[in-house]
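Below, in structure tokens: the form predicted alone, a single chain.
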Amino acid sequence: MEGLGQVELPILSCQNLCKSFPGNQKQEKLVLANINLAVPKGSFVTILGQSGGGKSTLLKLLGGFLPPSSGRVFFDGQPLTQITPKIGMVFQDHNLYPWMTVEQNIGFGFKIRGDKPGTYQHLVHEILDTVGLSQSRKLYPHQLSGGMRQRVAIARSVVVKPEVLLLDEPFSALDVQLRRRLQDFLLTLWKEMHITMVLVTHNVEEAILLGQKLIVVGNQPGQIIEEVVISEPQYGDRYHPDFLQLQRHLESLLDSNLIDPVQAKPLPISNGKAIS
């Protein structure tokens, strides 16, 4: 109807998503249960949970790398049934090809697509400038630091201009200072390239600093137990009292052994504060 605005659908979402894997004595082990999630286009969503809670499995389901046991995943309003070049993924391990240079690794996606080097070489050079690796383009992965290798892995994923980038704890193996530098780098890249990003982590500080929407996943089986909308500037300062208060709340939530995800109904949170 004229004069009425249309509600924009999330670019990535799932409904009643469940995932089981074969367990002992031929019984299925339920890893994720009843996940309902909406990722707005252009947003940065972080998924926080303890190790072994199914976060990486959820990310692979959202990218079409795994089929759901039940429920559905939607990409751009359509059911997602297989992987698509419109959704990129960065894994915990950089997975760079050791026999290729930085430049060749970054351009590999174009190569397997069958594109001629003349059609994409300028894009590779642009992303090398963006991630600060132009001077290292002829080096091989073994000649790079851990942080540089992760930057190459991220550059390889974003150079083909996906609409969504999924990141599976890409900084977990790095020291604190390098991790913080790469967090800043990733935020800058997100702002400049306008790519929707979804990152899973077990680091509470990282989840708050990077996320516009923060999803907390409980364990056994993994279920969403709380959502936090983060829009106030103080949550970009890891030393601000509001940041520290939210950090303590989330750490307590993750550490608690009393939460039953089926029964618990946490308060919704906006701007890092519970809505009563």
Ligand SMILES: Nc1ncnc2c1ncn2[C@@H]1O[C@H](COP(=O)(O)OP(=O)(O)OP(=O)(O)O)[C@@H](O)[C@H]1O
Second form
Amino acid sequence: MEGLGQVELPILSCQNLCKSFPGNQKQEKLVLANINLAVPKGSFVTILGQSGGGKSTLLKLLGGFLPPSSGRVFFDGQPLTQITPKIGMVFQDHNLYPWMTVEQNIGFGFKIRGDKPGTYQHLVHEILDTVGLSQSRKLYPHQLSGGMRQRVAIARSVVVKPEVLLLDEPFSALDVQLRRRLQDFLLTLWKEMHITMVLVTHNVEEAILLGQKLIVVGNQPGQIIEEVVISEPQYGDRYHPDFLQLQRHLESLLDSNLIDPVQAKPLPISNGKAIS
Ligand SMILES: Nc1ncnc2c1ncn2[C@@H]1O[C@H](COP(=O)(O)OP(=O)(O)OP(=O)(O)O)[C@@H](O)[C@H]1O
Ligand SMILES: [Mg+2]
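I would like to compare: after the form predicted alone, may I see the structure of the form predicted in complex with this ligand?
Below is the entire complex, every chain and molecule, led by the chain shown above.
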């Protein structure tokens, strides 16, 4: 893939980022430990990890939605201390407003900025067309399928033209066919709109297929256990032997770091497989 070689400064990065939450018996629970990562401008970075590993927490820190316990996030060379319209976020549970139509949900970012409808309606219509939802613009979220809701959530975030879009498992609830169509759709958006993308997923295939740079976050506490630069075109072909080899490697890497999310302790491992 193109891109990584041409970029100099990361648009988004973090240094020694740690995050703790209050835990049981007044003890702090360390969720993320010493995260250092850099997102090159214009790139597509995927963050892969298992459930409970701190992926959503990491994304919220990178977007300024949560303060770090220690360490720093940098956006465009400056410390990031609060949310900014230059960084959009598609949350894991999409957060559409149920009382607003598709069109109103998508235009909401402009409305809270105080823009007059006449100044942004054409942009809303344009993005509705791009995501294939022009016919559904007067519907409410409960009248949409899961895939349509995800497209509205993505449209709402990209319509205000952020420089970076953070996406938290946007396709995890969808069937394989729809997931693949929306992955292609997201790649098209990335190429056409030149928005830097950071996508969190627990799906190994998705992480390889979409990412130019793939960051693996291990569990308990969440920390970076591997970074892969995906530069060869064969990684766009999910049936290519190199793709399958990388997929196998990443799956066994995640397996060897397997944590029982209920017990919150490592499962015993035998021959690379967890014993349940
Ligand atoms: N606001 C919070 N207060 C306390 N603990 C939290 C908070 N947010 C997250 N946690 C804890 O941090 C850990 C990581 O949560 P997080 O949602 O970041 O994981 P995740 O990797 O996104 O999981 P999943 O794949 O299931 O979405 C969990 O143990 C969770 O209980
Ligand atoms: Mg999550």
